[in-house]
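Single chain ahead, written as structure tokens, the form predicted alone.
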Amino acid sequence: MFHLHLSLMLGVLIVYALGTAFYLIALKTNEIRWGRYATRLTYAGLAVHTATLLIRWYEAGYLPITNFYESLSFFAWSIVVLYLLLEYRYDIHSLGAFVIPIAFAAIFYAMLLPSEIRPLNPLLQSAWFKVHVPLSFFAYSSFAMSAALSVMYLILEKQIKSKRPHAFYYRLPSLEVLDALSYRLISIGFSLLTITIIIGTFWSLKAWGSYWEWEPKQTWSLISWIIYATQVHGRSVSGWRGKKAAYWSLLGFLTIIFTYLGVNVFGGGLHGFL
């Protein structure tokens, strides 16, 4: 079973790589067929990816988000799920060229890490774990999608100002659509992150005897929350939109990346996925 899991993960990596290539070709050529090929590949990759998670769950006997390898896989899976929902809802194939590479990079990184199944840490034998961790990754995925849309916004805005736009200028959604959808994803991610932090405080009380330990991941989660709270407040009160909102979204996602990857690499504290 373990070898089957790794073989399927390699297949997922290859399919996401092909999906990335096809989305980029679709963006460059503006040919609908390449976008359709890319979407079909992404659905196929998601199906196989889901199978790897279920196999891992069966093999381990617990929800497989307990170490760095598993968490990267789940992060990639949640990004692809959210992306395909958005593509289905809004028919924005060009977004795939900016999002699926993130899923590919996460799987590629995961494949470089130890993947053996280990006994479950007693700390994770809690109902809080089954809610807290998956919600955090869906929050991260929402922020990743918002950041991708913000990059698209900045590219399009620069193309408009250049007065000599490249061909793919005509293949991106309007600035208004990109701005609105980016904020909608930030709102979703911010709500999920808020719930995640609240649940985390109760879990912390049960596990360590206090609501807050000020360890690295908690601290950086709070910093990320403040940045996105500022953006949500700025949007609702001061009407933050456009370029400023796009840069703020990217700043927020950088803190999310450090909260997840940086803290784990440089010192995960009580939350380390190492």
Contents of the next structure:
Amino acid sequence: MFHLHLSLMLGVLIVYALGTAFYLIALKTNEIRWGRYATRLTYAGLAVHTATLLIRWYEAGYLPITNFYESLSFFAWSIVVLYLLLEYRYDIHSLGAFVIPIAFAAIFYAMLLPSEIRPLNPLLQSAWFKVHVPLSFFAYSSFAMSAALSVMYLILEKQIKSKRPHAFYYRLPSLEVLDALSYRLISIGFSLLTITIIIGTFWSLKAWGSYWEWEPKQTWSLISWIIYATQVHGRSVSGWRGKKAAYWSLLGFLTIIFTYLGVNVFGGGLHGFL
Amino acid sequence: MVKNRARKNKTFWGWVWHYCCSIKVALTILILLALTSIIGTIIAQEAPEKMFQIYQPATANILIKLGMNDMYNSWWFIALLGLFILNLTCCTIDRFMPTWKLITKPKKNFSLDCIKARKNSDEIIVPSINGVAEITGIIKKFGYHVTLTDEHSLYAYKGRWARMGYIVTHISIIMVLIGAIMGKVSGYKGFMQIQEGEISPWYWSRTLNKAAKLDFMLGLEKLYMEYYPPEFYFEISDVRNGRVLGKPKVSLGEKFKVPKTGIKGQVVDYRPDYRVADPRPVAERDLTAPPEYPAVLVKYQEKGRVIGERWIFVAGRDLLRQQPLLPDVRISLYNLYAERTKDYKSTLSVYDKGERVLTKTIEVNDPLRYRGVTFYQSSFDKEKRVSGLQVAHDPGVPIVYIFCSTMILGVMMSFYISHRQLWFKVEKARQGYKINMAGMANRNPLGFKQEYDKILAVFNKRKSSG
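For comparison with the form predicted alone, would you give the structure of this protein in the form predicted together with its partner chain?
Time for the whole complex; same chain goes first.
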């Protein structure tokens, strides 16, 4: 069973790699059929990935987001789910070329880490765990996608300003759509992050006896929250748009990366297990 | 509104109010809070004595003077939070009335030119439609409330209360912070270590930094510990070329095959901390070695007949200098998981005025509460039979709980519902009606555009079918 899991993960990795390649080809050639292949591949990858997660869940007997390996896999999964939803809703294939590589990189990194199933820490034997952790990853994915859109915005903006725009300028959505969509994802991510933090305080109160401990992960998630809160207000009150909003979204995503990875690298705190 | 504010600014209090309501000031304070919060994750947050062990005396002195060692409780951080509460309150009050007006008294009627000038605006001539009444029916199907503003004009809206979302969120944040301050001012936190069979009112107060007494007594009746079954990870390799032949993972009593030999091994016993006195003189001992050597006892069988037993140590050091039993393969133990805690629980009793009033078994994630004091399971000492408990009294908790919940509500209102408005001008044309339509949403323009296009499509369909 253990090897089955790893082979499935390898399969997922390959499919996402192919998906990335197809999205890039679609962007380069501007042929719709490549985009369609890429979408189909991504759906197939998601199906295998979901099966992998379910098998892992069954084998371990708990929601498999309890260590770095499992969390990276779930992060990739949530990004792909969110991307496919967005592609279905707004019909933008070009985003895939920027987002599916993130899922690929997360799985690739995960494959380098120890993947054995370990017994569940008593702290995580709580219903809050099943809400807090998945929600946080959906928040991270929304921010990741918003950052990808901001990168697209900045590239496109540069292309437009240069007198001779590159061919793919014509294949990206308009600046206005990129800006609006990026902000939409920030709204989703920000609301999910707020709920994640609040549920975290409820759990923390039950488990550690205090709803706020100022431990590194909590503090950094608050810092990310403040960065995005600033952007939300900047937009609704002072009308931050375009480049400024794009840079700010990238800054926000940097703090999110630090919340997710940096805190684990530089010192555990109470969140040390993940 | 603007004129009014400009006049207010001329007086001193007008000027103060202006700054208190400034969103720029609010965002500056927020970013300052974020930046200062980073300091606390870099500089050690420890008691003064410990700070001197970590930093140079001069540095430690400065850090302690600035309150950097307990940054989140330092006067300047609390002051910054206080300023933030003040600013957020003013901002919310200042913007309440305009928001209220947008909800209850929106601009319902625009001139035709105004409608045409809007970003989402279209003109359609629909031959087969029965005037205003039928248009109302169509828009109502999209969940809009529709009012007739004059005989040619329609106003439709939905989700208007979403505009209250940010007010709900802001009030919630203010109340959560007030609840947190209440907890800081009149609550306490501490730690209690209690031995099995002991009854005591004493705990170590982190708030006072000394031992303190509860108003009642707490007794530990029993301490339970549950462990996961042990697991052993072996690596079997060929002695000649070092090639790995297999990596069996087994539990106690489980058999595993030794490749190439037809022999089976079985773990029959294990020591999580095997110690053998090193017989060599001190100078020759390996001092870098870990002090504990976990080991397992493996029994080998060939065709059901036992051929011998050997201890296998983690990290491959054979402390017993045993004769090898299987010369062709090398079996090493690279991981031994024993005594992994599955759960620990404490049965606690509360004694108030000499009487036992309450007994409960607590565990991680399931504390005991009595007279506003909560006891959380946080650690244990197996050998001394001692249970470690977090002690907390926080009168702000109910407020924090309630307003955290309303904050979720406010955020959902703000981000998932949008106030959408449509304006229509309907005129009789030569054939049917000419409709001028315009729309606006306070957020999610892409989502609104999709709905707007759907409504437009309904009218366009009428056009072709007629």
